[in-house]
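Next up: just one chain, as structure tokens, the form predicted alone.
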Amino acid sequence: MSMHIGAEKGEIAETVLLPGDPLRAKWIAETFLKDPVCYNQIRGMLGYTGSFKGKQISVQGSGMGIPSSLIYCFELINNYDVKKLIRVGTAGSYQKDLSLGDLVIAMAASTTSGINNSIFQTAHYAPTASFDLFHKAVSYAEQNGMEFRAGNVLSADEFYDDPDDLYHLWSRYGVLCVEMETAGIYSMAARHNVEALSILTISDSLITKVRSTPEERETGFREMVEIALNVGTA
């Protein structure tokens, strides 16, 4: 059992879904995976085990922001050893062709956090995907019709806006939409030596100010989550 995680050794499967909100890691575990089970409810961050295509694999929420994400990540990974991790999130566009509901695979993450900064002091590291599972991820995609964007997104420490909407500079340099956590993942998974992706939903717009109703949300999730389930359990 770890600081934050209250499951004993064997009960994390080596490949661990993480949605950021505690509920959607159970209504994917209720959902998609056969037999799961609670293994955490430590903070009220809920965790579970279950069964896809006849393999075991985890989902556990992850809080929000690098902060939170990073001591699930690192418990599930020195605690549990854990080998994939897989986020599973919303994210909101900056680019005018990205619309809600659509889905971003994340081949690198740039960021406004300095979690990297006392290690690189100097320098600025490039958070990246697994190419493996960035591979079977967007190979996954294209065999069943799925359609999606791939590229560089942002993991922010500010949830809302700047007042000076500084998005502008972000999507003149193609970076594809923002969420809160991805950089960091990316960040540990290199720093242990294990696999990580991040495969996200547009859930609102930047440029357009439009946000999904929670039922489209739901909907939406469906094919970011089976992409992350056959991917994980590939």
The other form holds:
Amino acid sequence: MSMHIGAEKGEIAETVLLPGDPLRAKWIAETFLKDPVCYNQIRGMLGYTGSFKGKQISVQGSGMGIPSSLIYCFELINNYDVKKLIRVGTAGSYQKDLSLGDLVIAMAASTTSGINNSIFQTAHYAPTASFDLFHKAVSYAEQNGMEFRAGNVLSADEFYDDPDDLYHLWSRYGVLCVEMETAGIYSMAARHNVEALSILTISDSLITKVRSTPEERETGFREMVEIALNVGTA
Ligand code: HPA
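Requested next: the structure of the form predicted in complex with hypoxanthine (the form predicted alone having been shown above).
In what comes next, the whole complex appears, and the chain from above leads the way.
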């Protein structure tokens, strides 16, 4: 057992899907995996291992924001020998032509978080996806006729934007969307020499202020999870 995960060593697969919401982890396990077993209930942050196309794979809720997700990533890597972390999450659009339900595969993640500042001080590390996982996700999406965008995302420390709508700056630099975890996960994966990828579905727009319905979110989630499971077991 680690501090926040109640599994025995060997109960978690080498590849772990990371939705922020623990109930999404349950839904993914029960909808897509064969013989899912729940290995964690500490803090209600559910984690499951099952099989997909004959290979073991796990899915672990990671909570909201970089600090929460990094607790789980650190323990998965260091206590359970996890080698591939694939975030599946939602994001807010920063671009006019990126609409509700659209898929984003994060090549890189900018951030408002200070996690890397104490390490790199006045320099700035650029957190990027594992090329191998990224390439597999892009190939899978292309081969299966799924539309997607790939590029830079913002991992923000605050969900609620400030009144000045700071998103304009990120938008001008081509950042596609905002979420709250990817830059942390990519940085931690690099530090521990494991692979990471974030696949995101647009659930709201900072420009039009529209939000998707729970049904729309579920449809978007299905495509994203299908890509993640196929990449994770390839
Ligand atoms: N901001 C931050 N994180 C998010 C958002 C958002 O608008 N939508 C989904 N995750």
